Amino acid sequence: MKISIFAAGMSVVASMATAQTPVLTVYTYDSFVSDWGPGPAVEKAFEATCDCDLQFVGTGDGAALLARLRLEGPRGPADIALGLDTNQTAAAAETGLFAPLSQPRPALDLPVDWNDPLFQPFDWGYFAFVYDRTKLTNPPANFRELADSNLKIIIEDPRSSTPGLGLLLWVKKAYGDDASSIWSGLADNIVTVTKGWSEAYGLFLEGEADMVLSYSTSPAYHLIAEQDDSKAAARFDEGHYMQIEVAGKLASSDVPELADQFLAFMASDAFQNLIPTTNWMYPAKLPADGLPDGFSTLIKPETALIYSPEQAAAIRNKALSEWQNALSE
């Protein structure tokens, strides 16, 4: 009776004690939470400059984490959107969803200017096709060389994903009122469009195709992480279109202050040091010893490509149209 007792007691004391914790929920794409994702590290070193519980949700790839936030609303538990793009930006904060950074804004290092009221960056990257060396050995240079090609490539869905979604862009920024004609040309080598990211380069991995959309830092990951040199991005000459990742607060937030400490805590060297060899993208904010060695041999394109958020919502939908009607001939 004692014992039961006891523990009744010690369970009691259990429960507060989690009850006073707070709860900080970010939102994010599936692969940031992944075991090597940078998730785990960024929730073991977040934690302990907050007491508090960090908790990541998965929510598929970054365009389906806007489609959630739509659908929750004002009522969802979520107090910190992370892996949106600006592509997307735009789109989120008609929402109504965010509140203004209240911090002082961070300095970064970006290769573009950076005031944006609402998000943050965590990093950035260009959008590319890799491909391994060993068994392509004189990949295309441009979109028009690979459409005419029998190469077979995997890509993204832009209505879930954000490399999908940046590629319609990025075809759209480089060709223009000649993008149709580019899709139509690209739809015979299209194996397969994913919904996000992970499978589409899983898939790649286990030889179900030539090419995959993905980043220009991608194959940094098999070099360091696996001592792999045999993939590589292509360098297209039109340019490559630049991705840059943030993070805002939800207005909605029960803990707004908490969710200020984090967005301060990504600017920091705990969590930018992380992002190179995790999520495998560049940092906004540079490590005071620089990048890893495997970056020195990466692609650099000799074009960045990118439309701003307001330009990105307003050529969203003929992007997609343009897309969708040369995949259906």
Given for the second form:
Amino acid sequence: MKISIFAAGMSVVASMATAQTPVLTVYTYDSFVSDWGPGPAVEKAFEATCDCDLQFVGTGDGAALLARLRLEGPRGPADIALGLDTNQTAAAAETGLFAPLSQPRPALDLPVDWNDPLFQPFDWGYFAFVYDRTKLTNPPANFRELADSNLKIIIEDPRSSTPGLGLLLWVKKAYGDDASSIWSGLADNIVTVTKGWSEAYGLFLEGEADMVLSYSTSPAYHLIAEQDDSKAAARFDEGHYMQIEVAGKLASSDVPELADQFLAFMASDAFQNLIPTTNWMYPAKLPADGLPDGFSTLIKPETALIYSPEQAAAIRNKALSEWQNALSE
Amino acid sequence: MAKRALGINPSTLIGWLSVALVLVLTLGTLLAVFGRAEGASSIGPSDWVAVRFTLLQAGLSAAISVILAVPLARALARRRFMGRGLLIALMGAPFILPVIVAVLGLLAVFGRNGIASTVLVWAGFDPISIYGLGGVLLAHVFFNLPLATRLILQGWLAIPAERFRLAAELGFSCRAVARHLERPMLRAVLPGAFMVVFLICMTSFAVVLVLGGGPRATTVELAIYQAFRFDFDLSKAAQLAGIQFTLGALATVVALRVSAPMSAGSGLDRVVMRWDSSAIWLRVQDSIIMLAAALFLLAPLAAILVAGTGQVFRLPPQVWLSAERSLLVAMAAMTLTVLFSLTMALNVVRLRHRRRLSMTIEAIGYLTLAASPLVIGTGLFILLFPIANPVALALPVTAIVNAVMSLPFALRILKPAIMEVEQTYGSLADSLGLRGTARLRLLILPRIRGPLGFAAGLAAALSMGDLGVIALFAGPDQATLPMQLYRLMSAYRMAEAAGAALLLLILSFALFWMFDKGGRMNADT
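Now show me the form predicted together with the partner chain, since the one above was the form predicted alone.
The complete assembly is shown below, putting the previous chain first.
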């Protein structure tokens, strides 16, 4: 206790000592700042160019990030919020906490058009069901086949998890008014619904299910980091729902130029090169060196499905109650 | 008389301050969240479904845990064998594990791909599917059977050896011993044990979600989560948390009213000998019960051990650093829990003749069991943000919150022990003029050493494994071990996460063992 208070005191003293160099405070989700995420390398690379102190603050997961910004309001210390996705940006824009991005915007390589005035994408991915190729040789090609099969799947709860919400919108976008019947069909395939991605993926690796809702890029981790090519994502012919992760600048920032500089840096190769093998997502702007080797083996969905932020915000409550009703029968 | 004898002293004051702290952290944070809400919203029908399911699963989980704990505690109380102490301590381990670790361990045994299923498939049966209410109950019994057993075992150990001696002299059969000694004890102990397990299961969330199999298994805590994160509806979150508190308070009051005070009288602290239960069939019965329980509780731990062993020494330095951080937080939380619970328990006992007041203090002590960690964390954030940088305070705040979260268990353990001391030796101490600090030092502390060690060990271990509020507050360099474990998992590093899980299990258990053993030194209990 004493030591913690002492340490806390010391860190205050330390931050006062460096008060001359400007501090850029970036709020993001916890796995971004972790030692195994992009955070440490990003900090090093940006500080080498900016003559500033880049401080990441982890706020739990993606949904907690927005909640934190809302709780703090305009008095908060954040300059940048990094890690919201398009399912949250409508609500984020509504708070009035974000400032318009400076022009011109960097060119991006997204499968869809992007012209949001407040938020700049930094990576993206497709949601997909991941399976083990050595155990499942003939994966389903769409949700109907999955529903008709005896395959067991693990999904995340849309109320507590970003991929969970992604799946909800995926089914809704692909099937519209038939979404309910798809969920009813899937009910007997779903082994369980977990709080977050980590639990779901952990259970899948333990062999609790044949498939797990994750990202189309997940097999790249096993291939590149573990030299294990047994994992694959099933390609669904309805298309795959996208997650686009974005960053925005807080209107209350006391270092707006530095914030702009960081946003520009986020579109540069120095940042984008880190994304594929630390966040295991596609870079929003393809670096000059292209993608790492293992990424060429990943599935390439024909259709990229996504709701606009406004549509996503408008439809999610209806989609959630359809999901709840279908799975509670 | 005892009232006067204990007098007004620092411990009384700290006891009252502890009550105030609990109120701030529970109801205060709730009000803070409510006050921050924009617009009012109301509780809908789906929320009442969640309330119903919460009560159902918590009631069943508590009932099963307590019913199974009685024969197990009896077996442990009347048998002596090599490694008994270690077995008792080890069986407590599930309770102190972080949920995800315990769940993975449980699934390694009872999952679709687990040992039990493998054996069944090999024998030509279908594999087990534990997802659903059954899975929730299985996990809750796995978590709480050890705690219930320990709480009930304490009741058995509080019956002095002389009672059993007298019973033997009178030629009591096993049945007669049960009627005259054991059942009155259980009558006093069971309601409290049931209540504690009920409250733990009531706020359980990740277990229910993972093993519940889907939205059918929605608890109030999940509804709070949804209100916060999906809807950012603070008003609804606060209302749901209010419902949860009300249910918790009701359960507590019922339990405290139902439990009859126990007084087994004083003894000379002899080693308990059980002449009534030496029959061979009773020995066999007890052995089977203990073996079955050990298998059920220890097999998942063994799975965690197997999964993590190869990884522990290859863990990166950051994980060790966070382990050190967690240890510091755990020690701080343990110290605070002991301070809070001891002083509160002393006040409860001192004021026992004013039953309503005494019960109110005790009930407040249990309040955190019904609290939502998410509401506490968010409320604290709202309270702290205007006056300080919550991130800089992350670790001290975590220690305090952890301390208060363990308070109910410590109080449940210490209060009956202190009550017993006061009822047995209170008059003697009064007549000797032993009061204040001297009474605490010379009479009470030495006689509650066992329970105190148990409470301290539990508090340290629970704090070690807690993810709780730190997740909302911590900066990048402040991760505790459970947080680091989650970070590893979310970076796909499941093997290293298994190593971190084992490290966490070992450290939590070592802390628990150290204090619990320290409390039982020289005492054959």
